[in-house]
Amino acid sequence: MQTEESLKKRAKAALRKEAAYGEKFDLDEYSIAPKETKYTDNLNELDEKSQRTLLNVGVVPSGEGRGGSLVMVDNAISHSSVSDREIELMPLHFAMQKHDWLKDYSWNLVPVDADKYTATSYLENANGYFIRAPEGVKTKLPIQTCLLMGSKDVSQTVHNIVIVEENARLDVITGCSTSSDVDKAMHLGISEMYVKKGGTLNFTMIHNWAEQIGVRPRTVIHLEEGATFINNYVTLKAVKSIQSYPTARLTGKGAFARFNTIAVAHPGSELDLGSRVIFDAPDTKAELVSRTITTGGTVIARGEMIGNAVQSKGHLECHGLVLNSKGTQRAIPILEANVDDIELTHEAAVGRIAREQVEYLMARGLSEEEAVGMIVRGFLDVGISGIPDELQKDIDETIAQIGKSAM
């Protein structure tokens, strides 16, 4: 185990280290976000605009249908409550004080010197959420969290740790957004997730940023024997740049991971999105499914599977629609088999909506706009459940606008 001094030394050495992918950002242009904010006991007492911001990323202010809530504004926790007393939900800094053993999980999966974004987050002692499902406990309701940027021209640094103990089940909905008056900022998010033997983690993340926001999540998931991880990622609104490449390590026999990605790149947006699975144990399985649309922005859809163990199976699927001649779609699938007796497959397709599909629906009474909207809606549907009605309405409105822009 590395000492705090050695980690700090590594982080300082990486402060100028660029990421392997994505647009380069000069972090010197952004101050560190405030570490203090007004605490809110009841999210229902927030003003209507703030509540709408939460709802649009799947966070229900009333807490109805949720087992707990945590909200982080800039670099400070503004709300934390839990109704499911079997689940631990609290700010990470508090959890580190409460559980001495938690230091063995912190900065264990994500290297502090991966790039300048991880280095900055470590050196700023980033706070975030800690969620733990104890052994055998299965959540009846999802836990909800929101990471909100409330200040302009700042870097929000976040560090989250999620632990699902043996034979436990945890459902999490995380929403990331900006206040209405914030147009330019950086979000640096570190997430380390542990799913132990026989455990299940269903994790849904909704991004709803402003047009000049840079987003750099760094996520690693560690899965033990028989563990399951389901990840749903949705970003449909305009944003300057997102570069994300979460990695699932299947270290126990029979572990399974699935990544669902739904994304739209608007004019001026660059989305460099992907997911990676490393098969390090036999009989492991994974599915990577990506559905992306460009209405004028750039999409780079990455998917990578590295097979190091026998009798493992993985399938990678990247489908992209180009709805504007100025948009760019690029699919980059990578399959690497380092043993025999392994099955890794992929399919990738990018292009426009086929005119005959539109005409077929129009012949059955739909307008052209309705036909395109229906095709787009079907294309983006990968079976994500548990989305609140308010968020679903916002998604439907976004899809309708996409349909109009495609005509």
Second form
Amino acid sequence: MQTEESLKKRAKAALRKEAAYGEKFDLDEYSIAPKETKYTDNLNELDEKSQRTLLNVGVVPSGEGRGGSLVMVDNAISHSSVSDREIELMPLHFAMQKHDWLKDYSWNLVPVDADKYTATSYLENANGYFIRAPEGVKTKLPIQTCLLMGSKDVSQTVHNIVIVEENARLDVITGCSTSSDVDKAMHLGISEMYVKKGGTLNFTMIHNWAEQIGVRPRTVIHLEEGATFINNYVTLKAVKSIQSYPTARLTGKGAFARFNTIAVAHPGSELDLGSRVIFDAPDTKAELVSRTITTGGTVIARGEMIGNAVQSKGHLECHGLVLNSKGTQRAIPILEANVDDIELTHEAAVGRIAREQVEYLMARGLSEEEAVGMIVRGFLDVGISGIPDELQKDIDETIAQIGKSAM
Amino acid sequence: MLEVKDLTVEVGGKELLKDVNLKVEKGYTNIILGPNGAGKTALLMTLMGFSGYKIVSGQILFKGEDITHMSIDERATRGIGIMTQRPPNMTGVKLKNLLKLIAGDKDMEQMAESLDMIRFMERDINVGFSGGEIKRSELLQLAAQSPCIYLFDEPESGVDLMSIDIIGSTINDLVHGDSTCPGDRKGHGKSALIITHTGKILDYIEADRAYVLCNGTIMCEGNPREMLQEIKENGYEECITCKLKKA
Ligand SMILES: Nc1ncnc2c1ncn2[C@@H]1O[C@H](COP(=O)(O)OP(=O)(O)O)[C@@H](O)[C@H]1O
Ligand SMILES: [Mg+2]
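Okay, that is the form predicted alone; can I get the form predicted in complex with the partner chain now?
Full assembly next; the chain just shown is listed first.
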């Protein structure tokens, strides 16, 4: 049992501890993001620009087709509502007061002293969302959450906890974005997710930051017997630096995790994106799929599978396209087997779009730009469901831009 | 329709075609015969404009227009359609999506059915397709494209016996429709240039003229059936001595 005292001590000691990967940011250059904001009862009443910002990260202001919505601006909750009465959705601070037992879940998967970003988030007493699907409850509609950066030169600290109880099913769409007038800021996001026996969590995250934003998510997912976790991560817009390495721990027999990562690194962007799966129980499975493109930025696609239990099976697939010679793609797959009866495989390829493929489509009458666009679209299509039309349109536009930049 | 004049082509610094001259008139189906490595594929790829085939001299005219230096898509939109010998795996590009883009308003359902391609609609083009499936998918796309001239590179090669009938007869339908005599075909207006190593395709489509290509040059031209017969009897070596005799 971790006491508040000891956590605080550990966090304080880690305040200068650099992260293992990614550009080093000096957090002293950023002030703490405001802890208060205007509460919005109805997201529909937001101005058109804000609504568009939400839509572009998959968050529907009308709440239509969603079981609930929570919006956080800077370090404050600006909206929280649920239409699916069976699901719990509320600000984490509120949930901690409501459920005494929740403290055992908090800072349990992510150590407070992992690095200075986790330490800062802990010491700032970060708020965020709490979502819980009670035993046997299966969401029909996804819960949507939005983490918005509303102020300049600040660091936003977020702490989320998601719990899927036994045999429950939960779909979550999280969009992260920046108000149009914010250029420079930091986002630190802690997420602890629990998927219990037979439960399913389908988690989709869309990032839509701005050119001078630094992003440091810290995510751990704990899976019990027969649990399933599907993670879709999409970041197609310019950003300064994202470094994340979510870790799924398969602790129960037959657990399954899949990570789909779709990312575009624009000039000036550094994307250090990984996913890690630890096979701690027999018969567990995982698939890690990463499709990344650089149009001039740097992509580091990491993937790690650590096999500690027999009859586990994992496959890691990193494919990276380099659309011009200013960009860099680095694929770093790591496989580790600590038992004999296990099958971990990987497949990594980085390089340009095959000329032959472009010309094949051109011979059917497509222009070079259309051909590249079609190949890029196909490359990025790993079959993510539940993306609203507006976001799909925005994705298509981004892909069309990428097609142009490859010329 | 298509006219090739004194075409000399290099690939990777090596001359593969030398002073090639040939013609495909409106409504005509001409074939190119020739041994392995003669340069047949190089010729067709050059006609479509694929990169790597460097035109050193000569000219390609299509409907009277000089297309020698046009891009591939400009040639395609002007009405040239090709089935290459070994199309690439198009990972991520679903047959359905490309077909829709090529066909526009055209309904391809029936064609897809007759080519037994319905179940391939959601598949990535050519990925894991058998030889026959690749050709059938190419034919479906060509039908959607509906070009004025078809370029086929050994449509019968690498195809299982089951597929060859449907491929042969579909090629005939696309190029000639119902018409069997050259006069009629002129009215129908579609042309084709078909590379065939074995001549098997002549079981399905009536051709008007044959060219024999050896070592990158056209050796002779003539009646397709007669020439095929002669090659079957004497082999391609004879073409070279024959050409020498004529000179
Ligand atoms: N990229 C290349 N570089 C050099 N030689 C090539 C290249 N591609 C083909 N060739 C050679 O050019 C000749 C003609 O090839 P090809 O046109 O494929 O012949 P065909 O289709 O008549 O069998 C062959 O000898 C072949 O090996
Ligand atoms: Mg050939």
